[in-house]
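First comes one chain, alone, set out as structure tokens in the form predicted on its own.
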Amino acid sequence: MLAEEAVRAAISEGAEGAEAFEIRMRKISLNVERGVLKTSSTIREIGLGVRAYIGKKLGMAFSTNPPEGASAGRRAFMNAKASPEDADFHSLPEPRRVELMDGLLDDRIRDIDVSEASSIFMDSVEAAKLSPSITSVSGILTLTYAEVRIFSSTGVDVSEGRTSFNIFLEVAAKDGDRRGSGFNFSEGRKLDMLDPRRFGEEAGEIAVKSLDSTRIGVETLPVVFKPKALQAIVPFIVDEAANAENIQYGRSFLTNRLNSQIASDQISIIDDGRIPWLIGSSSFDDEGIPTTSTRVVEEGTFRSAIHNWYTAKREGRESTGNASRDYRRAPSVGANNVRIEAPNLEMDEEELLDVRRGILVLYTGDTPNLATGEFSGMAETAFLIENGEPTRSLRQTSIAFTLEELMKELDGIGKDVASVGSYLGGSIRLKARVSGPGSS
């Protein structure tokens, strides 16, 4: 209703076209500090974002919890009048047939109350306290139910309900002078994907194992990245480097490299927005275009960028269903779920770790350089591998490689497939330059 009011108001003011993005959310958030539940909240919010255009002049407005949509529609029209012309603007999205998919709405998350959410969260917190050496457990759990609606004067009219959970735990350990830390995080659209006790135990186990630490110097070593360490690296290849907006503005190292060999011919990288229960899945993108599967890298060759409607029309192409937005901003381009296919390189965990000396990286929050594809970041949670076994944790260790080195030289991909953020895949092994403060 709000979306229709907004679009009709913008048109009645004189806009040539208008589009409204409406989202109605209920979000439960819980916060634990030092093992104690500190805050819990339930937020209900309605967000309305409106785009309107006059010729090639585009304006936008948004409202939070508006009593009606007409005001936002009128403001979008006024902003369009005051905006400069955008020579690259062609039109608002036209309607496409959307097939609604299963695996987006979990009744349990939709109907859950704070009491049940707290019980689930505290199960994971208590499970993390698996040793007397655990001194602190902190974290956040968020459960969201959202109804998304997109309506436009061009005929787009789609809506669906989606749920999601997001949980993070941080654990500290201390034994005499030895200190360690652990973590765990997970997200998805179905609560049954989360085993609270196992989730907490994994965080506690990392903290206890990290009590025994060592340091290394500068070496080139086999590095095994677990899926949680790859969520900021592999999706970056699609989300940022193959992002059509970044390519069109010359910001990406993949600019002017379409149809070039950028990876081993053993590797394909796919953006897929229609995998049930994954956090990056939806029936349609944030412009109402159906999501699909896009082979970004096919057998080593860069085959396709990802597009929203705007970037696609700049090149005379079709959108790949990768519009990303919230109601406060205009659509940008973003990855859905990024998965790697490399069947000839698959290995069991024992095979991946079968090196005389190497590094096992559980997490890094750093991301590559978009312009060069270079990665130089800290292995925030990592262990030394000695004769096939992870042994002591590593302190102050950085790792450097380029994304092309990753795609061309990785010699193993694990069968331990996991969904982490927008990454769907197993562990990866490649040789990389490792730098630490020196042997302890």
Given for the second form:
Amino acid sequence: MLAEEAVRAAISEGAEGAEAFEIRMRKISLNVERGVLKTSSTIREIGLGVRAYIGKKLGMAFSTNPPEGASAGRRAFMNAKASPEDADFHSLPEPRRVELMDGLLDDRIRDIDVSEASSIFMDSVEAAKLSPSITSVSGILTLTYAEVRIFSSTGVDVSEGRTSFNIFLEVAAKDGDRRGSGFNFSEGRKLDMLDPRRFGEEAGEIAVKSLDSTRIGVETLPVVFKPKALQAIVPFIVDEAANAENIQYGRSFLTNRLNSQIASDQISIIDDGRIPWLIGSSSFDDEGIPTTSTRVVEEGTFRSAIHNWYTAKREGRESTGNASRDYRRAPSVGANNVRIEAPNLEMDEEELLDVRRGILVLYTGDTPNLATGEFSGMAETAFLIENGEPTRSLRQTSIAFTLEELMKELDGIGKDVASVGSYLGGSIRLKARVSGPGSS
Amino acid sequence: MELESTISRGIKLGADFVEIREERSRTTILRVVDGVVRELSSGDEFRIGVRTLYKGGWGLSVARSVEDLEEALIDSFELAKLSSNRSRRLEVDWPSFKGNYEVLGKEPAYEVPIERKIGILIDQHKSASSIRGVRNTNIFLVDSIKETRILNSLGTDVDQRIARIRMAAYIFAHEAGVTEASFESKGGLGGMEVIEGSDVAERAARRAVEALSAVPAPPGPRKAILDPKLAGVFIHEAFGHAAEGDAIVNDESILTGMMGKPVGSPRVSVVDDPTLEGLYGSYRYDDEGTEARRKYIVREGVLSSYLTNLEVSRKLNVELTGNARSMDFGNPPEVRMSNTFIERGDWSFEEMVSEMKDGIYAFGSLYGYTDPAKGQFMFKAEGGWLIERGEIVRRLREVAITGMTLEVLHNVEAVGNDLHHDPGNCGKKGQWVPVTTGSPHIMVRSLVFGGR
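Please supply the corresponding structure for the form predicted in complex with its partner chain (the preceding block corresponds to the form predicted on its own).
Everything in the complex follows now, all chains and molecules, and the chain you saw is the first one.
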């Protein structure tokens, strides 16, 4: 009723149309420090965002206080009144037939209590303590059950429940003067996707392995990026570079490149919002438009940007179901799940690592440059590959390449397909410039 | 149930400590793209967070109104019991604080008609877009007023009303197939006076255009001068996080056991000071109600203080520094920095360039992050200049820098006389809080640059 109340209030004030985005969620968060549970918390949230328009003037308002739905509607109208015209605004989203999909709501997460959540988390934490050299395990587990509803005066009225888990662990190791650290993270919509023990062991193994470290100089080497290292790189091609807003304003290196070849013809990159249990999946986007599969790069050619309603109508086309928002903000454009397909370049892990000298990157916290497509960042968790085997961990090593080099010159993609953040795909190998302080 | 009686009830239930944080905020978000208002949103939020401690474990639950308080208290206590562990019972003997603090500014932003704020952003757009080569302007203005009341079972009762405002410009320039971007922001505590008269968009535009002729930075180790913005991010990311007391308690920091020992060049002193008037990371009381204070983290190269909250001060048996901060009512306060900066030295920038002879002058900051356990950091400068034979010769782009924190701090050879502060938002454990980074120009013997 909250959404209806807000829309009704905006219209009765004089708005020509209004839309409400309502989210109700329950969140359990557990925080572990030094291997023991430290804080448990539960939050029940209601967030309401309202958009209203008068002609080409658009305003928004939000509230977290349920009885104030009507006042949020009135304030959205007031903001629309105060706003200058936006010639590119055409309409609020109109209803589209939404087919509700399975694979978004895990009963186990929806019904879980804090003590069960804690027992799952502590399994991971205990599994991470696999060596006496491990001095500390810290991390956070969050389990969320959310009901999203979008209701508008134009006839949109959709709702669904979604669940998600999000976990990360940081492990510190020490042996004499040697220090190491390991990191692991995962998210998805179904708790069964997580193997808590294996998840913890992986973080612990990395921490112990990173105790032995080395440094390298400036070289051009084959670099194998594991899926966790790619989660901020490959989806960026869709999320930011092929984002219609960034293209329309000329911010992206893909501006004016539609229908041109930007990648090897062996490669396709797809935005797909309907893969069961993946974190980027939903039946409809944050404007109530059905999610779909968009072939952004098809056999090397840039075929389509991703759109929300505003950017699509600006070009006289249909939204691709990529509206993304929280209740405080206007909808932006965002990727759902980003798949990479390159069947002719697939390799086993052994083949990928089969280089005389190279680097295996497990994680990098960096993202590419939107304007230039260049990537230059630190290999935060990385190992030297010597004769096909990952050996010592690398410190202070940065890697540089461009996204076009990645798309054109990747010479292998792993069969180790994993879903990490919005990336769904295997490891990738390409030659890149690496830079460190010199051998030690 | 009233706030005070909820606390008594919590203690009667058996909690060792009860804390209530009531928060009310009002926010306006404005975004102007290429001179067109693309986003105008405003709203109110209200919540009451109830935190309890029982045998070393914390519970946190959130009420949406005073009527929900009892349920939130019981929930919070049950959660604390779940996290508790008899073996690590925490002694509750902290001092208590009473008082109130208000910063609304000379001209509170919430009283200013939205039309005037739009006018300011449009003017920013006009000054940036009049510069040849500018392709796209994105100007943001976010102002908020947050009223917080914190009470606890030890008698703390503080009220704080803080208005924050920040204007930011993200400008893209384009010429002959090359696109570059630049970012500038201005923000602080107070009202419209914080941002009025600022030329953030024009400065960002000039730098974006200037970058069009840049070449990638040469990779490898080099002598370096860092500008105040970048040196500020370095000291925040690489050093400040390692000095946060929770990382020390958990043995996840390279600074564990280093108190009183040299951690850098004697030229370097590092301060964290939430009490500086008007800065973006300032406050009088932290999110546990502790009165904030200025402290040296490093004094003339020697580690002299860790940053603490209630729990960490007890576990490390050191003073409370007033560094407990949380993103909002739904998150527990963690040890965080406020306004963190390197103190002024006595070198001029020109003296540094001439002394360095060959190296890189890196400036601006896109982001940075650190691994306090290994002492490894990375930060991304917005750009740089190649210096040869004591002369600035060529503009560089994509300047990524990695290093080992303590090595770099020991390698600081000169500290400038031109301290400058910058607003930003710092992420840790999924929580973002407003902070200020700051520094003069600094010269470092060797830093590793990434690049093509």
